[in-house]
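Only one chain comes next, encoded as structure tokens, the form predicted alone.
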Amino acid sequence: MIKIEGLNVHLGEFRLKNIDLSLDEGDFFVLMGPTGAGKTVLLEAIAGLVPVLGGSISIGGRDVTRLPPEQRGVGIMYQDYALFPHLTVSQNIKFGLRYHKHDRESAGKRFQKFVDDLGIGLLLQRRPETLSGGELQRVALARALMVEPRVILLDEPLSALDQGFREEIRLLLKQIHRSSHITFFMVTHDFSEALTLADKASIMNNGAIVQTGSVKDIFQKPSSSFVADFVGMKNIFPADFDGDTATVGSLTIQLPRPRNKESGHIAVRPEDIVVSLKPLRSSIRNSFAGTIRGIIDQGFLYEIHINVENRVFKSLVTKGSAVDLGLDIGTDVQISFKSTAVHIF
């Protein structure tokens, strides 16, 4: 459905180096990365809003890269919304119609099943000053899909919602996503919207596509120590292999299988870390003697904080837990994990 080969993009100082990708139709795929990864400006590229200085972009398998933006077949929504602040919702609704060929009678009808669909029929004479941020986002999406678009291009749609109006935005994507055959295109640097809404991911840094895959072997199979921090591991260490284990200064831990190189890295998620009061009875392993140093609050967890030897580990336990063993600063603890929950690069 849309299919990247090769692109470049240079926007001053910025560069989009050899941009590779290959989205289905009906794909409901996630960019993501951290500010100033260059996300956006892919996003753009793909909508026809910035130069290519190489490379192809097709949708639909038809050579877009330098068709103007209104005939590409792409609907775009923004951060920002960049609703008309001098038109009504209807105007602003209806506007990218004047750049498509439409059937008035037809039209009509989507405009009338997106007004039902998205719950604004009192918003309609209204002027974008007016609303929520939340009806913001709404009357923003009708536009987008109100030209009939082949690919929806969303650009941090929910970054500026609060959690409320957030989980209904997400729950109407899929329900849009669900009922028609539009291929949605995601740009975010939240890993969480990826695992509710996504198939398939692209992780970008730097201007470069530095992982992609589903967003289950993203988050599972992190294919560096980049990745592995952005999707959330935190317990990243540098280490020296010698078959089945890995020297992490002074501790030796156990590895899910023998390694050939000699020096990469380790990576541990917060959840797969078990603390408690003495070792385990079990047969974990992995288990290491060390004091609390740090208790942040995560909403319904805790991220407890261990000093283990100069090395500072990273384990989510519940409030309840964190009750009943009494944890506090200055604890000593033992921290105990699995060898195929250690994942390497």
The other form holds:
Amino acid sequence: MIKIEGLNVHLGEFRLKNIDLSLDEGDFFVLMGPTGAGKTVLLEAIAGLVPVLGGSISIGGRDVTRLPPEQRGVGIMYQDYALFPHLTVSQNIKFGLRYHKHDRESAGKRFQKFVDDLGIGLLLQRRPETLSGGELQRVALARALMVEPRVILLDEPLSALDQGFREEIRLLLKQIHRSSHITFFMVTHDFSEALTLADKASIMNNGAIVQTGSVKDIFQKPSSSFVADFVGMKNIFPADFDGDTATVGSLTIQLPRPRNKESGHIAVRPEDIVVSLKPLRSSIRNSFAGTIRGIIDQGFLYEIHINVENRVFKSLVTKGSAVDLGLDIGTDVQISFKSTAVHIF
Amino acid sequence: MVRREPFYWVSMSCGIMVLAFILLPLAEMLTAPSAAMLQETLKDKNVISSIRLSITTALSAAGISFVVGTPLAYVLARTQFRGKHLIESIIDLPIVIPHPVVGIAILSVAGKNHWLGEILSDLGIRIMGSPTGIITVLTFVGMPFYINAVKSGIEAISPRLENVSRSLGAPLWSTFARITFPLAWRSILVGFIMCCARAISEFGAVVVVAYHPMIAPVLIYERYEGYGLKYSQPVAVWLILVCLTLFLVLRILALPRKKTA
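Follow the form predicted alone with the form predicted together with its partner chain, if you could.
Now the full complex is given, and it begins with the chain already shown.
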């Protein structure tokens, strides 16, 4: 559906470098990366809003690289929603209709459907300045969908919302995606959003795509220490490999399978590290003694920092277990993790 | 009661001095002529026609600025390109050039020994001593004010609104007409007023290019030179009154509406 090949964009100081990306029709695709990675610029390049220096973009088999934005069939929804402040909600939603062939009756029905589905019936005569964040969001969504784009680009649609609204809109996006053939291309820097919404994702850094794959794969098999760090792998260590073991300083760690390369990084998710007071009687192969150096409150959980042979491992423990185990700074503990929990790159 | 700092009293006294400096001469001039004299002046055909000429030429200059300056202001507000600062400096040049020099510069290209002057002359367009010449001068001095006001007005509108409009299917022209213009019209009106105000107050450049037909400032100067202060004052009062009314109306139009929920 969308095929991007060797895309290069120079925008002032900013560059997109050799972007390759391919999406199928009806995908829910998520683009992730830290602030300043170039996510919005890539969106704008697909929409035709920034000049492209090299490479090509095709949508539905048609090369659109040199087409003006209005001829691409791509809708864009910005983080700040960009509703037209001088028009009412109803005028905003219908803004694009006149540029698309439509018969009045079906457009009217579609309008009514979006208004009902999004629950914005009472807002139609109001101006954007009087709406709340969640309301602005719905109106912007209705406006983008009204012209029946083939692709809809969403720039961090949830980040400006309160937690409660965020859940609601997330569900709504999922519903709309399921009930339409529209390809969704969403930018976010929140990995949990990607996990709940998308089938496929890319991670971007410094204007380049560093990994593309299913969200699950990215989460479980990050291809670099940057991706691992980005998706929340906190225990990342440089390691030397020898067969199915890795050496991290003076620690020898069992790997899920033998490695060919000599050195690289290993990573373990904090939630995969078990903390106990005594060594566990189980098949877990990696078990080390250490001392607690720090405890960070994370709401429902504590992040425990454990010093093992001058390396700090981070583990997540529920507050209940922390109290049961009597964990405190200075407590000697045992950390254990399965060899399958060790990620190598 | 809180004791005021010395700084407060210093700023207060400076403020009062500045206001007095501006208002005193104006008030003196406005109140000097008697009502009878003002009425008498109104019967003078030269006065009426000079004020009318001042206003129509200033409005024409602002109109020309609107037509050719708006697209330029849009491009300057929305695009980045090499040499943009140079173009902005060129646009600001008329603000810093001494006024008689502007007049001389315009005459030097409009004269018969310049190719442009020759073309104009062939087309039957006369700059020297004509309303066309006055409008040319006023556009020259007023345009920078128009372009700068409109440019900053357009810069204040998020380009994302235009982006969304394009992605909804609106071509560039339609996006300008339906999004940019309705959101920028107050700045456009403010630019129009600034340009008019600058044009109406111009004397030095006009007097070089067109002593006749007389615009109001030239007439006021002539009365002052020929007959003295007393005879120039009533004309000045009428010019000020007419301008104030005009600008007041435009300003009220440009004021933001009270928000209704």
